[in-house]
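Given next, in structure tokens, is a single chain: the form predicted alone.
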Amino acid sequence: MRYIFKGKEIDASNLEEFIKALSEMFPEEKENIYAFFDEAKKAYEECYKDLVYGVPLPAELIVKVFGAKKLLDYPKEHPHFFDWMNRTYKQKLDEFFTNEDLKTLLCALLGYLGTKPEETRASSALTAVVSYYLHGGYFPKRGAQRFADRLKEFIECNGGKVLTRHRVDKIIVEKGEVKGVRVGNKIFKSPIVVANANAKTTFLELVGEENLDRDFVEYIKKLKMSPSCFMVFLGVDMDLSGYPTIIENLDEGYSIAINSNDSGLAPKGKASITILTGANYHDFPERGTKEYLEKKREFAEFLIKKAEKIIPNLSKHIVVQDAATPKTLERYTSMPEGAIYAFDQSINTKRPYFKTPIKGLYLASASTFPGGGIEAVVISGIPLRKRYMWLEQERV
């Protein structure tokens, strides 16, 4: 990774390099930098203690799996992580550091949560941001599509079917119990439905307010969506293998991901690039209009011009180009406002629990515990497996 901050380039491929670079930039904070990452390591290791299927559990399930005493003993058995759970990221940074520039630099990856440091639970920053410094970040070779392909293969190898072009129109509910789903004129009956659509879409459109308690409907309606972003996708006839895979420009507020580094996503001597920055859904006109297309084009050119400060003559080597606005993301993911993490991930938002008020209807994906991102979304499915095993035991 490369960070650009106050005109300086900071390159680091592991924690040791990052600590060394920070210590050279902020020598007066050297001891504090080592102390911060030492505590972060301990807190992270405690987070992943007492796991079921290799993932952390929400408090409700800790009680069910391990008993109430385990929850009461949690602070004593996980002292460092418990402290991070009850502080904001800003409070943890203030605890260790006085230099504001250093604190800003350690917030460089908060875009992975879409929150401000003073509104970010420190434990969330630990698992979604600081963990990148501790253990690095990973992606599937030849692209994220392979991740979805493997999931599909696993389902089919275990007797399931994956139906594409089957957008659900209605989740069928009778007397507070789920009975299946309707897709066009087809009815798929089932006593259990797992919805990974956004919870607002699931409850307000697919279930229907008439099947839900008024207070619950108001709670769902008031949930704030996470930020969205604008992305430019480029295929270029340049060899960019000498650049870091990810470049975070804190000075100008955008990121560059050279997707083809180590992934096989471009022919030899060429490169695949994504340039992205935060964007507001409501700043874009209606999709497909002349005004929308013009704004999309201008925004893309604006970002490419910024990226040329880092990759000279980039615009002269473009072979293929595309772009995505928040409204593009909404179109392809059915996520309200094109939110990239479903709901706001700050301390101000309580995500819906995976078990819903409708018997047999469960939530998975970014709407529920623990939040957005591939790793978090995978974790969201683990409690459902545990729940399914309990149901099977009860049936026996």
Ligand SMILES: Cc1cc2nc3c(=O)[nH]c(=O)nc-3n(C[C@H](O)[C@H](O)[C@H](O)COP(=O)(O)OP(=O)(O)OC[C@H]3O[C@@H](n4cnc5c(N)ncnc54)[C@H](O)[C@@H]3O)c2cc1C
Given for the second form:
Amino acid sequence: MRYIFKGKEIDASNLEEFIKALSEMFPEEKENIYAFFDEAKKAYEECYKDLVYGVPLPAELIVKVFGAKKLLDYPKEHPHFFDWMNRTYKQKLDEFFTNEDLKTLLCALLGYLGTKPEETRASSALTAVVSYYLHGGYFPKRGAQRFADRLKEFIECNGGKVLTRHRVDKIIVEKGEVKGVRVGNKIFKSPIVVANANAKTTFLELVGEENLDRDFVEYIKKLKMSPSCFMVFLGVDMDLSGYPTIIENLDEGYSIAINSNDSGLAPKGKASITILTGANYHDFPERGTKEYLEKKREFAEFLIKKAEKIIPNLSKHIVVQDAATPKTLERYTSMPEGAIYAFDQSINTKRPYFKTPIKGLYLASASTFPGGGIEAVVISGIPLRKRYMWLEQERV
Ligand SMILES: Cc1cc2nc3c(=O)[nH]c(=O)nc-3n(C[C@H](O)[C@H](O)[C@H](O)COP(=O)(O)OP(=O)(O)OC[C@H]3O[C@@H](n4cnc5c(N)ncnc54)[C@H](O)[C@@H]3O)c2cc1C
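Let's see the other form, the form predicted in complex with the named molecule, since the form predicted alone is already up.
Then the entire complex follows, led off by the chain already shown.
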């Protein structure tokens, strides 16, 4: 990974290298840097030592799942992590450091949560941001599609069927109980429906307000979406294997991922690249219009030009080019506003619980606990699996 900050390049492939680079840049903070990562490591180990759901639970869920006693014992059993649970990331950074540039640098990966440091629970920053410094970041070999393919294979091996190009128009509800789903003129009957679409779409469009309590509808309507982004995808006839896989340019607010580095996603001597920056859904005209296409083209060119400062002559080596606006993301995933992580992930958001007010309807997605990101979404299915096993036992 490379960070570009105040014109300097900071390369780090592990925690030791990162600490060394930071200490050289901020010698007056050297001791604090060591102390910060020492505490972060301890807090991280504590939070993962007694997990049931694959991720630490917030206080209200500890009480819900384990009872109030567990919460009372929590500070004693997790002396370092408990503090991260109760503070924001900004408060944690302020506790250790005085140099504002250093604090900014340690927020470089907050895009992985899409939140501001003062609105980020420190424990979320620990598991979703600081964890990259501690243990690195990973991706499925040969790209993310492999992950979806493996899930499909698993379902099919267990006698299930995966139907693509089947948009659910309606979740059928009768007297507060789910009865199945409707796709065009086909009805799929089922006493259990697990919704993976965003909760706004699930409740407001598929279930329908008429089947829900007014307060619940208001609560769902008020949930804020997380930020979206603009992306440029390039296939280039350049050997970029000498570059780090991820380059975060803090000075100009964008990142470059050289996807082909260590993934085999491009032939020898060629490379595949994604350039990504934050973007607002409402800044883009309606998809397909002349204005929209023009804006998309200009935005892509603008980003390629910026990236060219890091990868000289990039624009001259483009073999394939495509781009995605927040509206493209919405088109492909049906996620409102093309949000990256479903709902806003700041400390104030109260995500819907996986059990819904409709009997038999459950959520397993970025809309529910613990939130956005592939790993988090996988974890969102764990309570459901436990509940399903319990329902099966009841049936036997
Ligand atoms: C640009 C970008 C980069 C990201 N990078 C990372 C990353 O590096 N690491 C990471 O962990 N996470 C990353 N994320 C976040 C991650 O992709 C999401 O949090 C995660 O995929 C959400 O999973 P999900 O199952 O909730 O929703 P989705 O993956 O969006 O799946 C929902 C599915 O439901 C389908 N659907 C919607 N409505 C209906 C309907 N009515 N009928 C039938 N099907 C329907 C959609 O087509 C979609 O296939 C990124 C997201 C974006 C947008």
